[in-house]
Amino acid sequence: MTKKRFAKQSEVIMTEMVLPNDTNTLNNLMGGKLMHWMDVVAAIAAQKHSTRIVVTASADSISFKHPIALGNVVTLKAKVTRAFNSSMEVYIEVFAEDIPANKKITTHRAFFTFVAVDQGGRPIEVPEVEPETEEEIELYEGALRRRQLRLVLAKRMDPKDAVELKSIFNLDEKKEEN
């Protein structure tokens, strides 16, 4: 499959309101509920890019920097940053808005990886991503490093083969110095 698709074609914006059933005992959104919403919005973005069934392969670290309060409106934005054979990296941004107080903050950012599959659940090729904006290009260029890091941490790639990671740590240069 050689067809390319623009990153913006996969963009999805999802909005939810934090209701009492979504909260913990401190009246803040439960982390698991937020992760569920992030998985859903990212899966839709991956489906839009690939036009295939997708499954979640990984979710990078999600740190909870700001609590999201009961009654806040949560906006999740997702888009595919880069595609590899059958997998796609999806960038997610989460915003919490307290409408009566006129306050909106960015609460979370994360990268999820999805794999496109056929009806039998076997991985299937996906279109390449064509970044256009400065942000899309930056996310696209960093995706290979993030992918190699994920594979090394999952013990699916030998660190010696992670060429992109070597370049940011100057591992080859340090070896030559010793």
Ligand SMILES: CC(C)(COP(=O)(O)OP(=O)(O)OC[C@H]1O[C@@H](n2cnc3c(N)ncnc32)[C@H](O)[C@@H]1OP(=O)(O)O)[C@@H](O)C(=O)NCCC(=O)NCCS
Second form
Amino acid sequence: MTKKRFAKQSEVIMTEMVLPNDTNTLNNLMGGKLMHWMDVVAAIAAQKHSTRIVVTASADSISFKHPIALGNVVTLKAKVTRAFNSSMEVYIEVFAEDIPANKKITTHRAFFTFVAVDQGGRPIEVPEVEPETEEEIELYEGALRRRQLRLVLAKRMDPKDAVELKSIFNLDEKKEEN
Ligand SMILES: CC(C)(COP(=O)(O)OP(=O)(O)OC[C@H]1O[C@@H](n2cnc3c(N)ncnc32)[C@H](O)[C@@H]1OP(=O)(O)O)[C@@H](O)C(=O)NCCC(=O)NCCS
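Write the structure block of the form predicted together with the named molecule for the protein whose form predicted alone appears above.
Time for the whole complex; same chain goes first.
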């Protein structure tokens, strides 16, 4: 197994400005443009962790609660939370800033999964993640049940094998009670 790497070694910060070509007819950032930026920043984080070519395997649900206006400065922060065999979960935070108005808000939080591949596109092993801060440890610990949930939804895992997921709902205990 390859040597562990600290979570912070994969951190990437990307800054963009919302320009007229990026907006919808209400002059707010298009969702697809934001997802493109999220994909890019997260792919760089996964590359930094694995030092390999990476491909996007999945993006967990993203909702658009706060519109981001034309002229806002958008900062995207990405970091690998946990690595499994060939796959890595990346946590992305998005902040929108209206600099003249001195206003900055967190607009999105999302998890993407990337797979490290060789030149032929075949999955290859990646180093484990060593979390250090309280937030990194919390994200690391939650990553296993998020992985199980997304693999069950993608029909790549039998729900009965999703042990971590079942434990948070206490499904077995409830069955025994009935
Ligand atoms: C992602 C990809 C490499 C997986 O290949 P595969 O032949 O299914 O390989 P495996 O079944 O061995 O899975 C490899 C890893 O991918 C993970 N994976 C596959 N599908 C996944 C999904 N929907 N969500 C999360 N992880 C997924 C598996 O859990 C596994 O992780 P692990 O090695 O850490 O245990 C392959 O499906 C692919 O190349 N997809 C296209 C990627 C791409 O082009 N992305 C850009 C979008 S257009």
